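This document opens with one chain alone, in structure tokens, the form predicted on its own.
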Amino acid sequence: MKYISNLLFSLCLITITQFLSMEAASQKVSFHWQKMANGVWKAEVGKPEAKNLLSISGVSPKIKAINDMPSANFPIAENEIEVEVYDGKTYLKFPLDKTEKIFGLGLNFKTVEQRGRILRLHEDHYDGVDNGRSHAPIPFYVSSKGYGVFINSARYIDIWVGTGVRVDSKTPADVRDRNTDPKWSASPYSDNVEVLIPAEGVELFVFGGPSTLDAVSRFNLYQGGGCLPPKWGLGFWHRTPTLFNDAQLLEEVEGFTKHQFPLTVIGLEPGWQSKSYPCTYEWDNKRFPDPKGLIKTLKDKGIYTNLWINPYISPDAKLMSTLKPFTSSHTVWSGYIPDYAMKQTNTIIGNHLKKNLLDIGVSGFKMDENDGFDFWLWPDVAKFPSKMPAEMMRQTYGMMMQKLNTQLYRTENKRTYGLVRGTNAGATSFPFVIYNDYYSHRDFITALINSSFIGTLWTPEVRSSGSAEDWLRRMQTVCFSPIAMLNAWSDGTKPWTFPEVEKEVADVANLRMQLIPYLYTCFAEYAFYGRPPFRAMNLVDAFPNEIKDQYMVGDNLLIAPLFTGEISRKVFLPKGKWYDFYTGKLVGDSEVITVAPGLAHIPVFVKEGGIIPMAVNNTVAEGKYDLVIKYYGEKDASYQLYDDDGKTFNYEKGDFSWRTLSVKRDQKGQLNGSISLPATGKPDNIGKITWEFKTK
């Protein structure tokens, strides 16, 4: 009996031992808040990782930009934000309060709203559930409060959005009897964000408002702004199936013309290539036997061509002879993983893209699987030669194609706009927009709202329908998107395919076409000052409800897509007279409405003093263009048109105007319009100008 006393006192002094341990290496770390510019405040919190978010894409801030917003104070209670580090994780901890609304955290495809969600952000398609898993982990949340947090890591991050109920919480939840309480919940309040990160340390920033969307705004213009894709990108796609040849690929472009239907970029898939999966980066001589001259034949006729890749190399491929030393120790569907954290991967892949593509006139690419799923990617024991953790790799891995592929036009002087996978913080500045296999329209749509969130673009790329109504609804929302795409890839379709809605689909294209003077002052307004070009309603105001299926493209336009078996549907307008885009009839001030379009148009509104310029024709890529200028309500107002050369890098270098539009009454009460005229040797691709007043 003695013995086993004694055996149990020991066991218990290394239980208390152990804990006691364990309490000690627990620590709250202390840190302090930097003023990084106007408004954002970095803190360095344990030992941070010399690889990160920023870091691996290699961006700079636009503090100039930054400094030039409206001023703002830290917008969080200091002490109450806390950090641990404990068991080689990194623990954090930010306050809610009660009616605080959280967005952001990634792509997700059902949900705006991410207060009660728990989530891994983790690189991955998606897979029809919001729990991290995304085409875009970002790890960026933002409040109904106005201002934002970056959690500047590229681990897999968990995050508890107001579900971990902690027992030193300021606000603790009432303890319920569920036996007799029918108020009992199984998810009781909680008042904290919490956050894992796998890593003894993290940079931590905040980003602030006063407005959710002047965060929004500072956050992108920390990643060195949004893109400004060339006018060519801003019109119509369409992708051909897998394995055409040059002939074919000519026929496709001679039907758009028969059909009258606009066509700016042509996409090729995987059959341009001699192999794929894995992939040569070679073209096929039997069905390209000569790809630099279909490719003048293209341009020729005002269409730019965009290639199909994935990341995995052939064995067969002639860059593999250098490329080998700096892949990874395992492969995809039998292909070479090249490790893009090397220079000399960059420098390989870089050389043979340009000399091969680049040279004879290729525009711009679409990065196919770069995201997912598990049993697609590398497992995350993979060993990379850069010494990059597999986690890591994952994680980086679209967003550092991206920047290959943007320093590569970069050097040509010449801005691309392409398709992407994967992508992650760091990224808004590259000129990629995000897609993917998932194919829910409605999903779309809360997709294109949270990508406004997180400093990326999403596309509702349009394959197939199983009705003309589908596939004109869906046209319909491509056409409001930043890239208007139909993907024929794997069925052939074309946008006259459903011939009893031909001239509608044709009629929603045509008014994307002639709404790029608007759309690319959106996407100038993006690279300058961080707007996003397509925004959550949560970005415009405040709203009781969650709105999952309206958006806004710009300040003034109000897109409310209807979906197929619908003939009706609540639209909610934020403060302010509203007007229906197509006939200047005012629907409504500051409330909801229900509207019933029809079949031929997807309802657009415009907000009280909206100025919005539309080409007169389809030519808006290069050189002078006629305007349209179509204003809305019965107040003077004011827009600011941008342009510059449409296709290069001189913008960067002041080559650009801001062309202000205004409208006045004069003396006797009617509305005139007018535009300034550019400052010497500044752009002016503005020809002749036509003023419509909408409202009567």
Contents of the next structure:
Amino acid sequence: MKYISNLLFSLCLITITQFLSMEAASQKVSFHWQKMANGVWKAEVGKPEAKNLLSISGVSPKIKAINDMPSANFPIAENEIEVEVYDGKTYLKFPLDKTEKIFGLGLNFKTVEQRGRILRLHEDHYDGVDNGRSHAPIPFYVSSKGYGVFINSARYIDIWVGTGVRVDSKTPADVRDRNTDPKWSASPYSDNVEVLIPAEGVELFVFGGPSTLDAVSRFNLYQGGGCLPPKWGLGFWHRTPTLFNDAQLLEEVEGFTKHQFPLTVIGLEPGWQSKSYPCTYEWDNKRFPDPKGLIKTLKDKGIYTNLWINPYISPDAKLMSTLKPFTSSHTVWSGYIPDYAMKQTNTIIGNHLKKNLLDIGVSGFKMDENDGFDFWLWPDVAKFPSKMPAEMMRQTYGMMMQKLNTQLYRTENKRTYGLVRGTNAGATSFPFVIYNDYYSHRDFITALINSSFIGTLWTPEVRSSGSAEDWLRRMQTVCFSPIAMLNAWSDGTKPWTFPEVEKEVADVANLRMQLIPYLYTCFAEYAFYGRPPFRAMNLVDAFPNEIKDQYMVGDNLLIAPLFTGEISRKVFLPKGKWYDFYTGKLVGDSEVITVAPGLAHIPVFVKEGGIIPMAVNNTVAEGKYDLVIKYYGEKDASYQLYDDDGKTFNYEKGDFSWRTLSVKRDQKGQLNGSISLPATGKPDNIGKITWEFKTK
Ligand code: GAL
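The structure above corresponds to the form predicted on its own; please give the structure of the form predicted in complex with beta-D-galactopyranose next.
Below, the chain from earlier opens the complete complex, with every other chain and molecule after it.
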């Protein structure tokens, strides 16, 4: 007995001592929230690292645009946010209430709602599991209660979203007896989001609402607002097989003319380079003896050229004579890894790209493989001459490549639009769209939806299909995405590869071209007001469920894709009346409907009062165009149509116009449409206008 009580005593002592020493090492950190702009607060907790996502991206917040938004109070109970620094790491706790839903936290492919999930936000290609390994491991979440939280750290971040249950919880889970209680759960109720950052401090941001969309818009504006692509970037893209030469490329382009299929961008894959994987960034002079002439020939046909690159430089590249000191201790595919955290690297690569590629008319890049895959990428023990830790390098590599490219084109006063595989917070204003090789159509659409929570863009590119039905269904969705692109790099497919659906594919590609004025306005709203052009339904209305397979384009269009094998589907309509895009007929009012539209069309619905400006012909990318303006519904309505020169940065100096399109019912009960003039001296690209009142 004495022995047992002695044992108990010493056990208690050990526990108390451990607890005390833990308390001693653990430092509850006090901090205060500093107001940065209307509805944006920052706190520096512990000792934040000098390098973080925003400092690496170097972007400036759009303070005026944020201040013009509806005012917002600090949206979280301040005393329920806890910070501790312990063991060289920062521990964060944010509260969650019972009904709250959490969205965001990287580019997820299978889930929209993140509550109940555990993630390690880590830059990577997507491998079929939503575990935080992501092309865009963006440490930002947005709550259905209308606020957002951003952890401005370029480290791998662990996050438990409503899974951890604390002893000091204010709303503890009931203790249940598994033997007898059927309500027992292995994951009892958790009332917090907990975060672990492997650094002794961090910058935190809270973004207010009032709506969930407002919180996302604030986050986007704080990173400089969304990108505004050139108009040509919103046309149809086609990427050619890897080893195509100039003659094959021109023949491919000819095919588009023959098939009367639109084309604004042609993409060249690795074979334009003399060597690739690792890359030379030099033309292969056998396949492309006259790149300048070729690019001019294409440009004369209204086609822009986009080139594939990856970051790893061949030892045989001319670039290496100066770049070598600014590369890593490790290689990838025997290629040198440029240290983009160094000014010299950016100057050397920037000068090379400008002189050899931009100056001959290349209009943008597809920056592949900067997301990484552990088995071929540099390990986290790699060293870089800038001394940026390899982990931070991994988290921000794709972003730094985007930054250099963005600046190169900006210096020329030309806009670019391209593709990238890796990104992070801070890059919203960089004009690059994420893609990958994963190729699940359904998951591609969930990724498109998720991109809208985290300030990124995603394209569900089309490559190949096992059936004409799948081909058409994929083409239909890609035409309602940030880049309407066929990536034929390995399959050599063409839009007309399935003749049985050639007409339907051409119809949707032409529809894409006609929608450019509407899409361009959506992007202007992204750039000026931070509102994502492609939007999750859960950003638009308070649906009780997560919606993974339908989304909005701008305020007015709802897209409800069908996938191979489906003949009908449910559509969740947000509040208000909704109309069929093609017929103008009323389809429902704040309800769930079932549609069975046939193969020819992707279901598209328009909100009551929706005004959709559409180009009559395919000339919108270049100069003047005629408009047909479609109107849906019965009420008076108005819409702001954005326009500018479509290709330079002059809009940043005020060279743009917002024109008001109005619909009003006259005394005879007829609907009439009108359009305001652009202010004097402002861009005016619109020719003839026709109004179509779709709802009869
Ligand atoms: C892949 C990329 C493809 C294609 C290919 C070329 O990494 O995802 O789209 O560019 O490389 O080798």
